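Only one chain is given next, in structure tokens, and it is the form predicted alone.
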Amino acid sequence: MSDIIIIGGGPAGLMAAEAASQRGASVCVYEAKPTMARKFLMAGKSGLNITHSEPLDRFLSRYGDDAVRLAPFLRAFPPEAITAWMAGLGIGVKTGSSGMVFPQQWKASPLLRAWLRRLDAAGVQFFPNHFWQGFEGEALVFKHGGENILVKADRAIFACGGGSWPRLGSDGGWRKGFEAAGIKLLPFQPSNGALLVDWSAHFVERFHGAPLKGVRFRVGDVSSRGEAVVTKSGLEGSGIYQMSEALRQKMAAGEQPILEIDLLPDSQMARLEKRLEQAGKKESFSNLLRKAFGLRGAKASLVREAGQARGDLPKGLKRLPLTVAGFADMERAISSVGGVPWEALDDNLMVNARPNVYCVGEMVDWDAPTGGYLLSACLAMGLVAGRAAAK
């Protein structure tokens, strides 16, 4: 019998394993895939944004309504502790102009290799290709090699991921076992994902793949300055990911979600109105957008796509309305919300209805934007649960 079993070999699970082993527990990690942390590696292919360097109070505010529940974990393992932990693995960091923190080597693979070596040296055992099936009394049932095996442990920490990127392991397959055990769950919804917009065929043909840079996005009172890319079915990119929660709230309230785009965030309304007055009345609409407002390409075509009239341009350019049809499929989302609700867990992330069973990471219903906030919270939750389970 092992002291602690971790189900899921992603960053939250590996951090739980490290925290528990450091406190003297015997730890085994069971992973459904042949190798550990596949989503972690994929996220790091284009640069592993592991945390953010902004002040902690500002950092915590990024978690919105979930900040109250996440704050104790993030205070226990704040961004500066993450960079110190990386240094202990021999991984330096670099901080971008936006404050986002990356490994010096940029990718996730060097960090993961060093981490796994340290866990192995600490006596943590790994069992790949073990897919969790459910509970059987106090035992855990895993499918391995076509057969079901029973494993017993004093405590279990589940870190099976949410519903995004299912091909990398976060497929929500654990839900059936939790529901069979009487643990009520919330449905998964995509977050930090692409938005669906019903473009005209002409717009898609000309501007599919075109970037939208230097703009501001707004949903109600929530706004974000960033970038996006026009896709065949809508928009995706870091600038709109922060709009996910506000859009979901609109949809949940039965409202038609509208994404507003400020195409000229550095220009005041009065200045735009003056430019319109000074423009020649015989100018074509295209020339007006280009000469008076400096808009070309996809930005100029977006104005037409939104049906803006000449006289409404100043307001339209500052709050260009796009009707959002919904989110793209979960498979394309960076993260998800839903899963185990906060009220089902105690302050150390133990399941109230199942003593000695903990849940960490994206299995739990919380949300955060991209920028290092997702990984930071997963690591912090794993740390706290691992320590608590090892007591």
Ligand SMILES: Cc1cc2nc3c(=O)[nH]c(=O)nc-3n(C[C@H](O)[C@H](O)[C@H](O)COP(=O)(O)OP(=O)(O)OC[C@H]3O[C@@H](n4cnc5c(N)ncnc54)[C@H](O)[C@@H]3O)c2cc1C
The other form holds:
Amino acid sequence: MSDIIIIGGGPAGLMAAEAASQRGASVCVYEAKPTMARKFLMAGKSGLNITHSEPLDRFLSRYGDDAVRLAPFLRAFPPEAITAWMAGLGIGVKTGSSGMVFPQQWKASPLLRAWLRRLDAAGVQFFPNHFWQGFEGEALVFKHGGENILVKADRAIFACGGGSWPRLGSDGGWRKGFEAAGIKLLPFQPSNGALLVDWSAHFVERFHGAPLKGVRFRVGDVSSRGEAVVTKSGLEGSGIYQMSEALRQKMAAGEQPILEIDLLPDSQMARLEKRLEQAGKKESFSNLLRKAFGLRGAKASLVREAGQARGDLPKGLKRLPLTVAGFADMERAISSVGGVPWEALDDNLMVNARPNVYCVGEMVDWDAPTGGYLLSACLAMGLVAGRAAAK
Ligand SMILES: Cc1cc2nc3c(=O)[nH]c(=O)nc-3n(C[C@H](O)[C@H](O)[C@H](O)COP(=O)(O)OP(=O)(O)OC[C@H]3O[C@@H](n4cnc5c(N)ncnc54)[C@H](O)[C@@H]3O)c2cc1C
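Switch from the form predicted alone, shown above, to the form predicted together with this ligand and output its structure.
Once more the chain from above appears, this time first in line as the rest of the complex follows.
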């Protein structure tokens, strides 16, 4: 029997394993997949944005209402502690002009390899291909090689991830076991995912795959400058992901979710009005967009797609309204919300109704935009729960 069992070998689980083993606990990590941290590796494919270098208060504000519960963890393992921890693994960082922090090597694999080596050397044991199914009394039931095996430990830390990209392992298969144990869960919803927009056939045919660069997105009071790509079913990209929470709130309130796009964020309204005045009245609409406002291609077509007429200009270019039909499904979302509600957990992330059982990472119901905030919180939660469990 080990002191502590970690269920789920993603970043939150591995950090819990490290923190607990540093405090002298004997630790075993049980993972459903044949290898650890598949989503972490996928996250690194287009650059592992592991944290952000902005001042801590601003950093914490990115977590919205969840900052109240997450702040103690993030203060215990703030961005500079993450980069120091990486340095300890021999991984330098580079910081982009926007403040986003990446490993020097850009991807996740060198970091993961060094991390697993260090855990192994510290005596942490790994049990891949073990899928946790439920509790049986005090024991944990895992499916392994077609058989059910029972495992006992003093404490268990669950780090099974959210519901997005289920093929990488975090498929919500743990939910049944939690619900059977009387732990109430919130349904998963995609976050930081693509938006669905009912494009016209003409627009999709001509512009799917086209980037929208240098624009500003706005939903109510929330706005973000960024980029997106037109897809067959809507829009995706970092600028869009920042709008997830605000859009979800509108949908939950039964309001029509409208995404406003400022196509000319560097131009003041008065300047655009002047340009409109100066433009020849006889210009066709597309010529007017091109000559007076420099808009062509997907951006110009988007103006028509959003139903803006000549009379709506220039306001329609600064606040181009797109009706959002919903979020694309979980399969491709960067993260999810839902899962274990905060009310079910104490300040050390222990399940109130099940002493000695902890939950960390994305399986807990919190949300954050992309920019390094997701991984930062997963690592910080793992650290705090690992230390608490090892006490
Ligand atoms: C394409 C993509 C890009 C991303 N890029 C970034 C980024 O740049 N920056 C950032 O901050 N975040 C990024 N993320 C999000 C980030 O990867 C996740 O938030 C993070 O991996 C969640 O960590 P976790 O440990 O909580 O869960 P996961 O990483 O999902 O790990 C959970 C682990 O638990 C295992 N498991 C699940 N159920 C069971 C079970 N029943 N029994 C045993 N094991 C189980 C899974 O196999 C998995 O290995 C990205 C995500 C995706 C999909």
